[in-house]
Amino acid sequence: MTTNRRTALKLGSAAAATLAASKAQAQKDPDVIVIGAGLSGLYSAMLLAEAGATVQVIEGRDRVGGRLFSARNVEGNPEWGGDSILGGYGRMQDVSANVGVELVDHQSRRDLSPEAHKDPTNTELALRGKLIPKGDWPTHPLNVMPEGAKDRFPGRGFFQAVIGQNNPLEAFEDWLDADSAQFDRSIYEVFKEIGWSDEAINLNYNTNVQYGTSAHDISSLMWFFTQAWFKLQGDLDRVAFKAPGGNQSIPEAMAASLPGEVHLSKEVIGIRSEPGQAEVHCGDGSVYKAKRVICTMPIPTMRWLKFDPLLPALKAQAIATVPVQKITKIIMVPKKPFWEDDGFSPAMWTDTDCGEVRALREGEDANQITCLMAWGRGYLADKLDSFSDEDAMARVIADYERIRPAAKGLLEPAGIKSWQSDPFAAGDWAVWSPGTVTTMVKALIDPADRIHFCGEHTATSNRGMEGAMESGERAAFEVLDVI
């Protein structure tokens, strides 16, 4: 046999081996790659698997759960992320039952009593470093509440009630209708139209902002939708379910129910759509291939991805510009119930670095406070993040002790979580600026080539955990329609 003949045979054998390997690999490639092992990704994967599709879930973190993350070093496992499963969270309740997580209702631990020193879930008011007793507030010099509300403490409960009373939507689902575009303006404008002063807006909204960074940069249309939706939750069933071991137990059980393992520590850096398949490229050099990709990544983290081909212009604009909530939480564990000494609730609403402090009762004894959690949102979150974790916790505790001398030396820092500093989140829930609801929501939802998108930022009928589940369901059905 000639050398050329032998060479040709060898090359032919090599080509055949390569082709066989390619076919074997193609057979191993799943139908769908799901990027992200949070609620939306895991739920979409479960639905796809139940329908007979092969799925591979990959996750950048070294854990599953996404923005469900429980502080398991603290009694009662308080939540750094999603907190309560409400009455209308049908998907969350059903899936929890299906994967063997028996939820516990904590609603009684959230209800308020008129006697603050007996019920620590009441919230005290502290302005300019001073605690203001409820009886002093109606005539207090710092009281700039609107007329008719001088006896009300400022904060979430008050301004949310006002938004609910002035809600023009007949049903919360109407928020994306073309006729609702007229309400896609700042909540600041709404407050001004109902007669609030700038001082009242600043005190009630900007001091401890819930969405956005101020009343100027959040759409009233988002607020109208959100308040109507939350009202529905209570109307359906007044519950606040949590999972034993922390809510993170739910996505952990969901992941365990899948046919295959979730691949962790797979940071995605690019997604390519080609004829017949899509490729997902990871920072460690690994490449995943499938017919379709479901991307659950939060809005800011998609800004770091390379999409090939480029995304449609409006979708790219939405990813580049839609903001997400800045939020930093700090947990403090009391060594003893100091609030019994000064007679006030340990929960406070302040204009200091403490922000809003909640008293949590997460343990077996429903009447025992297990920890205090300080919430810093918006620019306060930015401020806290400018310090080291240790210094940020020390500042919050120091401010708390200045307001409440009875707490001096009795608060142990138990942890801090900045969601905007988390490279796999870069913030928390999506917030909609004035003028963006009617232009950006659909753009974030629409598929692009072989990529489908889900996550709470693409939900249209729900918020929070249930919104994530709704979006995962939609993405799964989209994919099943085309594979």
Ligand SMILES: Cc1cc2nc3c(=O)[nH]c(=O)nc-3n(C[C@H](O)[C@H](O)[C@H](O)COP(=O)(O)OP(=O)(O)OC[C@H]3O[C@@H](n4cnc5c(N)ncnc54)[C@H](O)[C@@H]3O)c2cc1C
Second form
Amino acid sequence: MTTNRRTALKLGSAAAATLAASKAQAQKDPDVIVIGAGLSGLYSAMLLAEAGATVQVIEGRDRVGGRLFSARNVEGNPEWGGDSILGGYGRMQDVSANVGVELVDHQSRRDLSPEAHKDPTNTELALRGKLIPKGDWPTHPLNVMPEGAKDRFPGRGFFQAVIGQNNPLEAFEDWLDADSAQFDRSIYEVFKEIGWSDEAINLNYNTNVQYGTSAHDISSLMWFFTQAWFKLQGDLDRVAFKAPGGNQSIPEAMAASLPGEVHLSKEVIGIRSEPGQAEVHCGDGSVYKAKRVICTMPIPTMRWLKFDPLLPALKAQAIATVPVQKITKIIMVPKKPFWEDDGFSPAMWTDTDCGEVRALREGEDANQITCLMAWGRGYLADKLDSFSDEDAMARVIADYERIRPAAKGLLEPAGIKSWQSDPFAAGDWAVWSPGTVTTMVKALIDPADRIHFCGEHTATSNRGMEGAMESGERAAFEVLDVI
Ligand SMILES: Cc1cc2nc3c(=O)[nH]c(=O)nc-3n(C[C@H](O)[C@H](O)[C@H](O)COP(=O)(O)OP(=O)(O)OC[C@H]3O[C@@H](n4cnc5c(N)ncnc54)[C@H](O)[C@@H]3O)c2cc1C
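Given the form predicted on its own above, I would also like to look at the protein as it appears in the form predicted in complex with this ligand.
Full assembly next; the chain just shown is listed first.
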């Protein structure tokens, strides 16, 4: 083909247009795309922006905050998700102050009366549908507590103290050391070794299970770390901070502090790494490009992502197999203080469909109970999810009323939240099965091609909100090292 002047001109303008487009693209493409506007994503974006990197946060939901989600339709904004900011949460406390959120200490409201911290058994015990007055418990026929502990209230407070007495870790951060792998077996085995019966394990651990579905499927190494970490929180400062307006106010203020807007309703469906750049593909057809990507998505939601190239085998295995806790919560608002009629606390620890019911005091008056929150965990969460929302709430209220006839007709359902039915969470916190800790935690953290990973499931020295922040910080520094 001969090139005349006209064609040359045409080619020249096409080349110029391409150049202009790629320049605009270069200006538009940030250094880093952060997927997820929960605590870990927002904190990593804040640190990257502070260090001078350009960053775009994209979020699948139509709100920021992720697993911080406040029930703003209920007095005092109780939390569907992350609740207490504890004594050792340095990053959470600092960042909240820096973005203008003044935290309020709710520790004195965590127990039923201002004097209740002296009485950790202020929650009532109800087994097989019947309330057991505290005085009756030590000699009650259903009391299967271990010898020497017949007067103890069953559940987490008790077994966590026992784990503390048998914790072999010298420093809790050692939980990921190769030497600690010897402790990575089921917590069931540990309880058996210290002489507990199956009935005692079932009552204390498997009822209202907080980590895993039973003592068989949870790592004792995870518990040794978690127990020592929780103890440290209280030893540092016995506080339980919350944000006015609900904890969701914290990520909202963090997002507002970023130089650019968070792009909401951008459900990521795939990430492609290429030489020189990464592409993030969203369900609405949009594509974001950057030098690096930080993926903060919770473990089960990553199972729906297309990674190109495929992730390394161990990382793919960790994403496919590390379990997360199942939790379904129900909020009930009392029409009147029925507990004044029957003389028992409205907070109950049960083996019925009510699960564990907490009495929350979130309003102006720190002594007034504003709502009851029922926690269904593990298989109970699955069971509640198998009903319609209305039927699940009716079921929990009916069970509560059976135990507490004084509550009949006085509990108004105010909402239900199943974290595992939420497509942007698909469950709650990561839990570690026996024999997986020393390999799977690292596999979840490791970067793959141009993708870096954070989120509470990748924290190594903290759990919960502070774990999310720790992981966001680590990912931001990881990226700053390579861009
Ligand atoms: C019931 C409950 C109680 C809790 N109690 C406490 C407590 O008292 N104290 C404590 O410290 N912690 C608590 N936590 C844990 C704490 O809330 C979490 O550890 C923390 O908020 C997790 O932050 P994250 O950034 O790791 O994840 P997330 O907050 O889940 O952020 C991940 C983000 O990714 C987004 N995302 C997911 N999929 C996609 C997709 N395909 N495309 C785009 N975006 C996507 C999500 O929408 C979300 O915004 C609790 C959590 C729950 C649910």
